[in-house]
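Quick heads-up: it's one chain on its own, the form predicted on its own, in structure tokens.
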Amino acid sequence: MEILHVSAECYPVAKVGGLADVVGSLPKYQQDLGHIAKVVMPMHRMKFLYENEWVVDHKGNINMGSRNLDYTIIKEKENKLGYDLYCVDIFGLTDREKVYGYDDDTERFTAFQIAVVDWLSKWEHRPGVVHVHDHHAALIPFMMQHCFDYRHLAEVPTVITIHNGQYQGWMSWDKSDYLPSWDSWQWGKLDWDNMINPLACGVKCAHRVTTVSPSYMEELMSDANGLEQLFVMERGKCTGILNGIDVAVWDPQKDTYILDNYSVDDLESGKLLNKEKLCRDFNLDKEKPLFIYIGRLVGEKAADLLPRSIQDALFHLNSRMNFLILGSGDPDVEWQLEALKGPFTGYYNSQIGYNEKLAHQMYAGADFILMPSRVEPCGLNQMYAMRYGTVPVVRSIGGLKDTVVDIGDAGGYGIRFNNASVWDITYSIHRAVELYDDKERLQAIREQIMRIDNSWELSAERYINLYQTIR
């Protein structure tokens, strides 16, 4: 089967969040299962673009409203990612240094999608399935089925995966002429609450809808930023498939980013060496449990609760632990976290921004990872952490609920809490410190979580099985 993935992000080409990790890994594992997987994305002007060789695959021309646009499809020459990677170059639109955050993002991603469908319409054959990801690609099933020039693609199976249903790509109806000439009788497919809603359109038009964990699929039916009823109505074609992780990239035995490689057989000494380095670099006490947070400093991740939670934990537990934060986002949260360095020197540190090497070192050297998210469709950080023997402390929501079992339950190996609140976070930190003091139990849990198989192999096979239900 030939699978074309369409996405705004793909690691290591361009990454903002977990979407990039999924699109960067899933096609590789589908290839390993004997299928042909391809990825097409905008041609972001990032490091990967300039460090690799490209060939022109196709040149075309499209209209977006009154604008006539030339586009070029380029292909990475050496197949370095393990699958064919294509980028769409539209001068002045897709050739930006950032993935998101421009005033004309609506125009940018609409043009990208039109170019993808136009390119696809010129293929001499039809792919087995077109798999689109999030709202940036969600208009593609509609265009394939209801835009006059592309109706010959209508029978091609389509799947949409929702990585975060809070972002939907809303457009006012005065931008409806951006789309190629379409059947006006189908306006209801585009509309939700008197706006063009690309994500809602994708859910309505795609043959199958997936989310990145089973629990998140259920949560969308009661909390989907206005689309709850839509998911209830369409639940018959909806499935939650848990994300996996790329175990070749996230492997403490081979990770070139960390100081000392280790396996489950020598994890105690391996983690200790990595922890010692991390504590030296950030002026922390290696004898105390080390809690880390890695990710965006935004409300969805409950990052606004971190400053108060860290202060309360250090105060009420007599500074019996260390904290290290890596991330960026809300400027006010960034400022509050940086401000903690002064009063809590030796117990706390932070680095604003993102550093892939440091992230790997933190997973390897930490004892616990904090994930107090308000919204977490799947979560990958908890799975990365467990691969390195770092115990997850997570809110019981979305994929965190599907991948972490509390130590109070049979076979449990993590710490879960119910509410995104300072109290729940600090109480969970207290539970984690108690676990840290029980060295024998901690060691057993570390060994247990390092043996959990969260690889993409099973998830990739589930996607293939899903595609085959449409054919």
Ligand code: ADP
Contents of the next structure:
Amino acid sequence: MEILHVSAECYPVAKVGGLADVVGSLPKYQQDLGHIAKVVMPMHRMKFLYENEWVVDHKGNINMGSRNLDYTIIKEKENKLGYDLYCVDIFGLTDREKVYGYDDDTERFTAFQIAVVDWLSKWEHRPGVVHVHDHHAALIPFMMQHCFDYRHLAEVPTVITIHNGQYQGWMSWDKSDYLPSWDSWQWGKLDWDNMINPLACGVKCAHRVTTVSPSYMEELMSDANGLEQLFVMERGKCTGILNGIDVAVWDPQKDTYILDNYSVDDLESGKLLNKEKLCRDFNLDKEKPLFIYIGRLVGEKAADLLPRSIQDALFHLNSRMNFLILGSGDPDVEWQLEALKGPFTGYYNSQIGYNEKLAHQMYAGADFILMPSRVEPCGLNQMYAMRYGTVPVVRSIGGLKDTVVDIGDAGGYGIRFNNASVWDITYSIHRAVELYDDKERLQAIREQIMRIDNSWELSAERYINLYQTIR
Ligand code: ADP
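Output block for the form predicted together with the named molecule, input the form predicted on its own:
Below: every chain and molecule of the assembly, starting with the one above.
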């Protein structure tokens, strides 16, 4: 089967979060299963673009409202990612250095989607399935079914995967003329609460809807940033498929970013060497348990609770632990986290920004990873951490609930808590410190989590089975 993934991000081309990791790796595993997987994304002006060779695959022209736009589809020449990668170049719109965050993101991603559908309409054959990811690609099923120029694509099966239902791409109705001429009887498919809501439209029009974990699917029925009723109504075509991780990229035995490679057989010495380096680099105490946080510093991740929780834990538990934070986001949270460096020198450090190499070094050198998320559609960090023998301390929500079992339960290997609150976080840190002091148990848990198979193989097959139901 031929599968076309459409996404705003794809690792290693352009990454903001987990979406990139998924779109970067799932197609590889689908190819391994004997299918043809392709990815198409906007041509952001990223390093990957300049470091690789490209060929022009197609040139076309589209209208978006009163604008007439030329677009070019280029293809990476050497198949470096293990599947065909295409980028859409639209002068003045896709050629930016950041993936998101511009005032004209609506125009940028609408034009991207129109160009993808236009390109697809010129193919001499039809793909087996068009798989769109998040709201940046969610208007595509509608365009394929209800835009007059593209109706010959209406029978092509479509799937939408929701990596984050908080962001929906809302646009006001005065932008409805951005879409290529469409059947106005179908306006209800675009509308949610008097706005054009691309994510809601994708859920209504795609043949199947998936989320990146089963628990997140259930949670969307009662908490979906206004779309709860829609998910309840469309329940019949909704499924949760847990993300996998790219075990070739996230492998402590081969990871070139870390100081000392290690496997489950020499994990104690391997982790120790990596921890020593990390503690040296960040002026932390290697004898104490090291807690890390890696991620966006936003409300969804409950990053605002970190400064207070860290202070309380250090204060009440007599500084029996270290913390190292890597992330960026809310300026106020960034400021508060930076401000802790002064009073807690020697126990606490942070780096504000995005740093892929340091992230790998932290997964390898840490003892525990903190994830107090308010919303967590899947969460990849806990799976990466476990592959490196780092114990997850997580809130029981979304994908965290599906991938971590508490040490108090049979066969458990992580620490879970129920509320995104300072008290729950500090209490869990306390439980983790106790586990750290029980060296024998800690070692057994580290071995156990390193052996857990969270690779894509099973999930990639689940997607294929899902596609088969709509062909
Ligand atoms: P999100 O909701 O942000 O997509 P995920 O857990 O699904 O969260 O994925 C986060 C991914 O982004 C992981 O690969 C993580 O290592 C990476 N990441 C997040 N913030 C940073 C950062 N500041 N530096 C390096 N990597 C980061």
